[in-house]
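Just one chain is shown here, as structure tokens, and it is the form predicted on its own.
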Amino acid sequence: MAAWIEILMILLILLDMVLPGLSRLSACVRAAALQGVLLGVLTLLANFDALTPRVAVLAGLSMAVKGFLFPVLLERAMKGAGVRKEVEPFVGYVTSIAACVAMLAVSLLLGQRLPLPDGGQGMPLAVPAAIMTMLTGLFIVVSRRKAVSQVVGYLTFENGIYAFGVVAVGEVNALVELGVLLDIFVAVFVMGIAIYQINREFDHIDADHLSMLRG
């Protein structure tokens, strides 16, 4: 199973490298959704030797919510706001790719200093991929103007936390994960409403323009 987990981690890193370079918001949403599906599969593989119905249900719920429900909500928000692309991000796309390379180097370095408790079992990319995903999510949140992009960054950051929990702890506590999923669901739902309201009032969803609301 370690080899398959490593393949999943490589795919996760590739998605992290691609996400900040995407200008089409629909592509960003689909990439984050694919991450959610991969993490559901990761949960099954990480607990394959001691797979229980609870773990299987948790993995299936994670894939359904992150891979289907959240993308549908974000797609509807984008259609309602009439926005398709991230035109002028705070950080350009070429610079974003360069930042991704730097974040990957940092993640690999931290992964060496934060090994898995059992020695990794042939999974040297497990911790670096999780850290890379968290850093990518934070980078998207602070480097993009569109509210939809920032929500995608928030989802990506949560995916990184989830991946780290799976590879470092093993079996994820169901109550903790369901609580996190509920928090993310509320955040996406509220953000969808906010995107609609911002677009209706200002004819755009650039988050940096919210400074106009001061006073």
Second form
Amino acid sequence: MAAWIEILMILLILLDMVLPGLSRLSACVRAAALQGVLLGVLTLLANFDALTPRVAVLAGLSMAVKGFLFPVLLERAMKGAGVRKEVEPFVGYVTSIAACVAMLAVSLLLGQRLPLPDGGQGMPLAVPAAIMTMLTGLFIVVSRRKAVSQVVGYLTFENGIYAFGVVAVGEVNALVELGVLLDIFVAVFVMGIAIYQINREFDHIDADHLSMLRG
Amino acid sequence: MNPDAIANVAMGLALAPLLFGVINRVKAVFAGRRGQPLLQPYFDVVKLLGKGAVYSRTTTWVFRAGPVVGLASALAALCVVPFGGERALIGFEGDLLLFAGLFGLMRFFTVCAALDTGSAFEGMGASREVQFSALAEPALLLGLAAAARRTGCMSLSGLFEEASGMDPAAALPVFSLAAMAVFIVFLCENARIPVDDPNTHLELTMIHEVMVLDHSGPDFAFITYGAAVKMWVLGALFAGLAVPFRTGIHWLDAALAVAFMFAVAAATGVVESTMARLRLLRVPHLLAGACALSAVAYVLLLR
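Counterpart to the form predicted on its own, namely the form predicted in complex with the partner chain:
Below, the chain from earlier opens the complete complex, with every other chain and molecule after it.
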């Protein structure tokens, strides 16, 4: 089982590396969605020996929301705003990939320094993969111009926190879990509307120009 | 000398051009054509060998040495790569570097021969070839380094032997990452589609083809056959990394390896039929991705 979780973690890391290298917004959205589905599978695998209906329902719910609902919402927001399909990054693709490799090295180092209460439950890659996903999310938020990309970055960051929670905390209160899920749902919903409004006001969703606003 | 290893080299020599035949057949089927005979690459080589060579007066011995050195390094690489669970004909600690170096030598002489003609087109092809291979080589070397670190062997034969005894789940992460990187390198080094289009005859878009425009007769036969052997060698490396497991029965392993080689050729044909060639500016992104895959494989082992 530990070996399969490790493979899942490597897939998570690979998706992190793919995300900044994708040039199309919808591909980015789909990659982040796939990451959410992978995390659902991870929850199931991590609790495989003691699989309660509660864990199964939570994992299924987060898979449905992250894998299906968010992409649909974001695609609709993009279609409504008539966004151009390219990402238009501040940092080039090759540089982004190089930065990802550097972030992976950093997160492996951090993962070694971060002692978990039960030694990571035999999942040595879990903490580095979670930190890597968070760093990638932050990287996407700062290095991309479009508001949609920043939503994707935010989702990736949340995926990282979720992955960390699965490993470090294990059993989480269902209420907390559902609350977090609802929060990100509302956030994505609001951001979808925000993207639409920004576009209506300025004819583009270039978040960089927001800094020129004066009250 | 191991008779099985000699048999493997002989098999590589005999079957290598058939890979091109299979790729062409798959592409023909995808396009709804009947396609050329499977053995057409052999006919081409025989036909070219029977012709005379034409040399431009502006060329020197470098131009004539290009095809010969190219074929020689491909043959040497064939002797270094293990096949079908058998040790390679030549194997020693560190032959990983020799393996990568032989491809470097082959490329160096092909590029020099292209530059020697003084043709602007060939110079352009040479410049592109060098640019892309500068990115493909780190991917290959890093991937091999990761596999070597995982198994603790610096020779290809030892590496594959060690890997065949590993627990599948333990070997899978590093080996599949390295194999993916090597497959991209395989497509790039063999001038296949996402990087280069072997069928194009528009000089502005060609990379490999444009470098060998001025070679004729036996020289071109050497180049064609050398390219086939190179494809076989890189395919064998990919096969070893992607499916490192062995049944232990000698003839079955060899048969499976041959079947896998032709599956790789068929997959290349499918890639060529379903994908368009990448824009020249996008190719470095693909190769950087291959480097990143290898780097991840290596970094994962540093823990």
